[in-house]
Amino acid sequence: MDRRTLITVAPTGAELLKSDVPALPVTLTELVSAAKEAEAAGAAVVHVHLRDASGAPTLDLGLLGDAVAALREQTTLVVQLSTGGSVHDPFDARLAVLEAAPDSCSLTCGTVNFGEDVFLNPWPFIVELYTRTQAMGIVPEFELFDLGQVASLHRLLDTYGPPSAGHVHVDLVAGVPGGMPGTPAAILAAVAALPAGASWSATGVGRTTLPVALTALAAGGHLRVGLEDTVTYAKGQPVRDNAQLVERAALLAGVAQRPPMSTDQARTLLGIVSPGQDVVR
């Protein structure tokens, strides 16, 4: 599997408006349709943010449970729920996301300026979220926005031990105003500081999408793409849909002679337990 590429699709996010980005999937039907198209294009993981009936970001537990069930019924994708929600969501609602029983969840290892907002992740919250994932057997994807968060990941693992599946997987998020820049130098510096044996994906926000993707493929990493992170395919060309971004990621992975992983291969890499199966370590 070290010759294959894990592709994650992040279809929606919490920042964009449907009125500004018509291709953005905001209903459950749209989300599932986007996920099915992304899986067909080469994605193995779907990173999920939900919207309510008005299109606003929500962490409603009933809607989260419905989304997990629908995605499992209609795709074979690894279902990863965001525990970040929007920058305005309270800590208790973010912790409760785990009750929807996803395969995986995001876990950001520190506070970061997020444009004009602040994405709060104080140490006690990080610890509570992490220890809950361990107890519930949910695989965390550690989202790291800067080198300080890489250091916090080491502190977390040294203090509380490995994830329940035994494997550490991170996503390096670059290009957010307030986080590390989306440059090869920044990505490689973060990779050099990761825990031994960790696998990693990289997300390039906005115009950093391609430099970050190409760096990740060259350095042995994996990819996350989607409308959550970029809405422009090329200068003056809006993204058609999430599948278009996954198709490009799969094409680049193929050129790098690291074709996309299947969903079963992704589960093996991440140590995700399917019903009736044991963790593969």
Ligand code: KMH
Second form
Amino acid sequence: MDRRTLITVAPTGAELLKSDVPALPVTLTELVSAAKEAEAAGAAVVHVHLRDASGAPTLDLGLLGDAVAALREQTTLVVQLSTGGSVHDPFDARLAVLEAAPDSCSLTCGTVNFGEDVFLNPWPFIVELYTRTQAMGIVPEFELFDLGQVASLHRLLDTYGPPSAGHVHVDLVAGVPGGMPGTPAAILAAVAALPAGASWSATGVGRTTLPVALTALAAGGHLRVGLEDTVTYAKGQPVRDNAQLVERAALLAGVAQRPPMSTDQARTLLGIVSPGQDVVR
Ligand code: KMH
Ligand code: ZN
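What I would like now is the form predicted in complex with the named molecule, since the data block earlier showed the form predicted alone; can you produce it?
To see the whole picture, the full complex is given below, headed by that same chain.
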């Protein structure tokens, strides 16, 4: 078990509207300031979805490049771009995200019902995305929404070999309507099926945030929190901002005697080589 806890902040996502969640960071300025506050509160990775000028989700490559540059300039966070985008994004735009040269990218290992929608990740798309990350030296974070996706991760690694950095890191996303429930039993079943040596974090959507976070800490996992997944802090209390969720995650990690990892420690765990740096692992 890692003694320290890797905290990822997912500040925006692709599903919520600023008009419904005023604290949602949708401009680059808001994103960078949310990322800085999250880093100060204990986050080491930022999972990025961008919005356009109208507030709608976008995979515009120019905007993604600007965001990567701004986050690198103003934070030391590991910059992870979403390749999941929104359920409406086409595969070619999702593949092109890698051209913005993030440190890391999300990579979901299967199709899942997603509320009223479907989050599409057919096998050929998974393979294309994964082999591109290997060729480009971008560290994938395998986002797994159900147990079948854990099996697909094994199939991927068995067929195409390990990520270029040699380490497998997973985020278990629980509580999506259509995916695995955000229960300790579901998280522990998925963890038991992970490849040997993989590190993992867990994300509980909505009211599953706390049970999932507490399970992850107890079972040796890491945490992902943020407005992408959680907009209610406690019953009747909207989340103030992303930093509030990171502060709570850091507090829980401290209570568990597994305080937050620094961004350097996160790079070492994930096998990320910083620009200008020779070797990390
Ligand atoms: N917005 C969801 C459809 C990811 O970032 O890779 C997909 C998602 C996963 O959020
Ligand atoms: Zn996401």
